[in-house]
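As a starting point, one isolated chain is supplied in structure tokens, in the form predicted alone.
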Amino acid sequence: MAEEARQEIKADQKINLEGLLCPIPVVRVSQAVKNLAVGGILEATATDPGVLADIPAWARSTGNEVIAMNRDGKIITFFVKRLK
């Protein structure tokens, strides 16, 4: 995802999960999304490559949506939209 594309997504909340290992990133994302209004967007950065599979799986199981995910070196940035 190019820098311009990231700027088009307006996050309502941002969290830093860098240095945290599974399952903590999923737990923190789950907690943060609950604090958003329906339609709200969470932006998160993480370094655990497990989030590449774990966050989309969590989103499917909870009825939320990963609208973008990008890996730049060790940093993984993703955006989750609360649907329910």
Contents of the next structure:
Amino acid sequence: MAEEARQEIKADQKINLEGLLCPIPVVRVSQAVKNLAVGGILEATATDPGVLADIPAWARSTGNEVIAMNRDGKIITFFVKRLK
Amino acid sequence: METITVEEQNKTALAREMMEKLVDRRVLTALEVCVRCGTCAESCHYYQSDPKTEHTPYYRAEQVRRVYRQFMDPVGQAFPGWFGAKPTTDEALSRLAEIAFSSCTLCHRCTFECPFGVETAEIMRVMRSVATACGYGPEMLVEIANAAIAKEENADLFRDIFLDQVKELEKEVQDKLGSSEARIPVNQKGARLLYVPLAGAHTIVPQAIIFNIARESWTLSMFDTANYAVFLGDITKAKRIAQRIIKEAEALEVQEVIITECGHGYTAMRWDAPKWFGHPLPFKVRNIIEVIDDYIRDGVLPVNPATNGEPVTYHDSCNLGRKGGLLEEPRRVLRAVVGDFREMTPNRLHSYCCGGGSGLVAVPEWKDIRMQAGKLKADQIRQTGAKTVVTSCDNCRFQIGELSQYYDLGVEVTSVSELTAKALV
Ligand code: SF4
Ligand code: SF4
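Form predicted in complex with its partner chain, following the form predicted alone:
Starting with the chain above, the whole complex follows.
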């Protein structure tokens, strides 16, 4: 994801998941998304590469959407939109 | 007289049906033989950390016994008041679910202290299944189990993400070993071992270093070993999650499936899966610690214990140790790869649960319960004077990391594989 595109996404909440291992990033994202209004966007940063597949899989099974995911060295940044 | 809604009636019928199905001879024995002697109270970490009647194994089991008698025992059905059995309402089921999920980590320690070997954990496991079927399973555990199934259903979508990730990690392994020959093989038909990690790099990179140095014939699984449906007592989903790995192992024609340091993932594949499917699996299942132990015995890993000079202690994961029988293997490896190994007391079969087992770490609302139930473990860690706690389970790892912050223990938490890899490079 280009830096410009990332900057265009306006997150309603940001969380830091760096250093956390599976399944805790999923747990924290789920908790944070539930606190957003429908349509709200969560931005998260993580270091566990497991999130690359785990977050999209969680989003798919809960009916939410990962709108962008970007990796910069060890830091993975992603945006989740609450759909319902 | 209590009013019971139609929805409650349906749930009650389902709860009865599930109990009829799940109460086998083993559970029935556990339900029937308890003489309420109280010997088991001290064996439970919940009771040790906060000595209240509600925290005794027999109190918990008694709540389920009442429901069982209401449903299955002819005398209980005819005269529910005799046993204190109450109609199974929404409130009652919800309370039972809370007991089964948050106030028992299914650690089995009480069974070893009970003169009759009553398996309170098996009673609680049945209650978890009943609660999940009736819609009382903790939402977060359900979400994690469903995400594992979504990964399998959309395997094509996740394959590329996974392969990209493996390429990155392979580079890391090559850098650490100073060799561009080092590999993380995926989809290698005919490899001797299929290694099943967790989602994180800490369960791939150290093990890849070890396999490369040992010149093992191995291949990395596309899936991870976590199976949260086990915690829910949802066997249908647990089978689906396990089936992903079984199919992969069969397609690759491997001789052994090696499970990473994950307590429930190991017991699920080694002990539960053959029971769920009704036949032995067509390959051997072992834990990565057993493989490392063999390598060290055979002299194929040139480990240097001086690399890990700080005092180290080991926490026995209940699944791997008491339930899985891996008690000496991790200790043999640790004695070979660390300079100062110190036992925690009590240990092995008598080790206390860390307080985070059986899915508790994944439910944020239960953090206070976990911290209190883990106090005993925190005290034991402190007494060793260790700077590093090794444990072979990611749930224990997270819980002990949080206990360290909460009780100011100042310890690092790591795994047997990570310390072994550190002693190699
Ligand atoms: S020790 Fe065994 S028999 Fe005694 S109260 Fe506990 S479970 Fe029941
Ligand atoms: S299985 Fe463990 S947590 Fe559950 S009652 Fe027994 S000792 Fe306590």
